[in-house]
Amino acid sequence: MGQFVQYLINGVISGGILALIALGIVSVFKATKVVNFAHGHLILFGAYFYFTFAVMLPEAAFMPDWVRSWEPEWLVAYRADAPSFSPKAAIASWISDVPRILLGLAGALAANALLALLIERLVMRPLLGQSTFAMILSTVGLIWVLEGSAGLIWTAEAEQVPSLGPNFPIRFELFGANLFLFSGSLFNLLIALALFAALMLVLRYTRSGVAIRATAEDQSTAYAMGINVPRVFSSAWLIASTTGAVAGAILATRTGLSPAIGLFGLSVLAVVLMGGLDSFAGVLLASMLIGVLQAMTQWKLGGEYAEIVPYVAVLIVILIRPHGFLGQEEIERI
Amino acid sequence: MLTIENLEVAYFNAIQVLKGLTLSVDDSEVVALLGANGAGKTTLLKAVSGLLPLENGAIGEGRIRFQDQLINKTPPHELARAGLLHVREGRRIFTEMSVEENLISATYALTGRDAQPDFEAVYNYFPQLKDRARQTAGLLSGGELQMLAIGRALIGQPRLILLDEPSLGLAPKIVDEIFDIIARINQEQNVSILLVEQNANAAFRIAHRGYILEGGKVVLEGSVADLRRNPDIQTFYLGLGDQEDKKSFRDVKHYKRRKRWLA
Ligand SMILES: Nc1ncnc2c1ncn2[C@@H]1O[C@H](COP(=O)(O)OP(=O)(O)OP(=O)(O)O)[C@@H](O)[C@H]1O
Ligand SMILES: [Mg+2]
């Protein structure tokens, strides 16, 4: 039982990241009816941007020392009596990283937003009113454009980036088993869920949210009612690229920088199909299920199976329910 | 208010639907536009409200002017914000949102204007909507859906409303009720209305002038009083007349109708 809870926790933590990635795919799909195959590579850019602004830039000669490592006197005093590997030491080291973490996040969000706006303006907008199919195919093309240019711009690989939250092991006992998780993972999960919840609240309770939902339901009618639909499209890409930047930063802290982040993001499309391309609630459910299923497979069958079993589950669900758990749109034609 | 000259519209650069259509709507006027299925009525409204490019349609020749501005290429949201509101065929209500949210979505038409949305005005015309403000719009009856569609246009404080078949699928009693309100809106809000209808009886009750559209062209126009006296209209649109077998206009062979109009 204790082991079960341990893997459940691991699964929910991975599920949170899947949900954060899925969020971007669903936002763009709902608003524009485009399945963005390149979302994973937008996330890859987010990860590289986070690295650029949180690691490379602070090390530049012109940056003041405190950006690289902030050591105010009170922090030095606080750290003085902390044993190594204690939560206190981890918190102290995180605090001295806070300036570059914030710089990294701000830079990654801004740069990724700019990138998405460029894509939307230069690739998607000219295809507006033509076929949605052409737009979807061009996102497939974007995968290679983004992957290729990332390889040209950043030669760094497997670099470490600072974790978003303080990172220390949390140990506790449950049903007689010793369980543990990293506080950094918990922090990441909370960020993912908070972003998810924030978007739901904005969509539900704000006037802009009404405009986005109206566009999602009936683009041309929303347009004819005075809603600036092209701007809603840009907003959807902005939501996808900024939440994607956070997801990229989280993935980079978990596994290090690597082009594999792009492919991982692409694989989340399967989770999105399972939940329903147009359903936030559906993809949240699917993300958690897949995260937990993956962890359980890892536990019972080992790592090799953990890569496959969840996707078999996705296929089965899609065969039974082509629109996913909670999807409604006619998406077979895609 | 609205003038259309020699308008030509084709879909996919191939299917020519409007073939030199000319029509106008004056200030505070209700103009009825009648025509059989497929005559191009909805196409005309989409051309005016800027929706054609979203449906693979394009304006070829011809000019559309709204308040003396050429609007052939103006995007839909700018037209709405200038006071030209289109109530589309089939109502096109956002069914997953509440009635109130549907009205809120319509407030975007006021962007850039120094105006506040007047929800109470809509609820005064359509008290039923007020009772259902918080309800999911998808659950409304057909008549209520049409009221909400008109209500959304009203929120935008329109100068001209394009109304596409408001009577579609509604019981006669509801049609009368809604058309009475349309007439009141026309008078009280000083708004012009271009009313597309299959139901000529209902349309003539509130319209000042009318056009008959056939094969993408206007084949007959005039004041409602004149149109009512026209024997063809009586036969094919008003269900009156004592022509041999009281066929509906739609059932008559195309060439035969054409001959009548052009004779
Ligand atoms: N998006 C489209 N693409 C291609 N052809 C279209 C499109 N919309 C309409 N048409 C064609 O244009 C013609 C006119 O259609 P339109 O909808 O304007 O007719 P209508 O007068 O409104 O008819 P109804 O009374 O049935 O609503 C029809 O032959 C129709 O098939
Ligand atoms: Mg029509």
Contents of the next structure:
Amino acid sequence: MGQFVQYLINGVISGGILALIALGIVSVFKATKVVNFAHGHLILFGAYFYFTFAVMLPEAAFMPDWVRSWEPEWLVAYRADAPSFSPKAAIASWISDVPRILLGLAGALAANALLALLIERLVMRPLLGQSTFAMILSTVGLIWVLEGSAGLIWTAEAEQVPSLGPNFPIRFELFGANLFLFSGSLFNLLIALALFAALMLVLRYTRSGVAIRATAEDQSTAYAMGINVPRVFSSAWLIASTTGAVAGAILATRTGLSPAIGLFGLSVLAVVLMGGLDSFAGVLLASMLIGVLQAMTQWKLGGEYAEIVPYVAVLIVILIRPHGFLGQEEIERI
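Pass me the form predicted alone as well; I've looked at the form predicted in complex with the partner chain already.
Shown below: the chain alone.
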């Protein structure tokens, strides 16, 4: 029973991150009716932007020393009293990196937003009025453009970046089994769920959110009601860039910086199809289910089988419910 709870916790943590990534895909689809196959590479750029602003920029000669390593007197005293490898030592190291982390997140959010707006303005907006299939193919082409551009700009691979939260092991006993998780993973889950909830509130209660939901229902009617539909498209891509930047930073802290991060977005498409392409609640449900299923499969069968779980699960769900858990029936599948 203890092992079951251990892997259940691992699955929920993974599911929260999957939900954050899926949110970007759903937001673009709801506004534009286009499945953004390049979303994984927005995440890749978010990870590299976080690396640039949190690791490379603080080391520049013109940056103040306190950005590189913030060590006020009280923190030095706090660190001196901390045993090696203790939670106290991990918290002290994290506090020292706080300027790097804040600079990295701010830079990643701003740079990824600019990238998303450029994609929307230069690639997607000229295709307005064209077939949805043509717009989808343009996002497929973006995969290679973004992947090649990242390879030209950055050469770092498997680089470590500052964790978004203090990272120390948390050990506890349950049902006679010794269980543990890393506080950094728990912190990442809280960030993912908090951002997911915040964006849901924005879509539900703000004027921009109402415009996005109205455009999702009927673009022609939204135009007739005076809604600036191109601006709505830009807002949807900004949401995708925000989730991509934060998800990229989280994945970089979990697995290290690597071009393979870009492939993660393609696997999340299975989650989106399972939950429903236009349903935020559906993708949250599907993300948690897939996260737990993968964790349990890894426990019982091994990691190689866990990789195919999302695709098997989405195939079963689509055979029973072609539009996903909570998707609307008028959606046309690709």
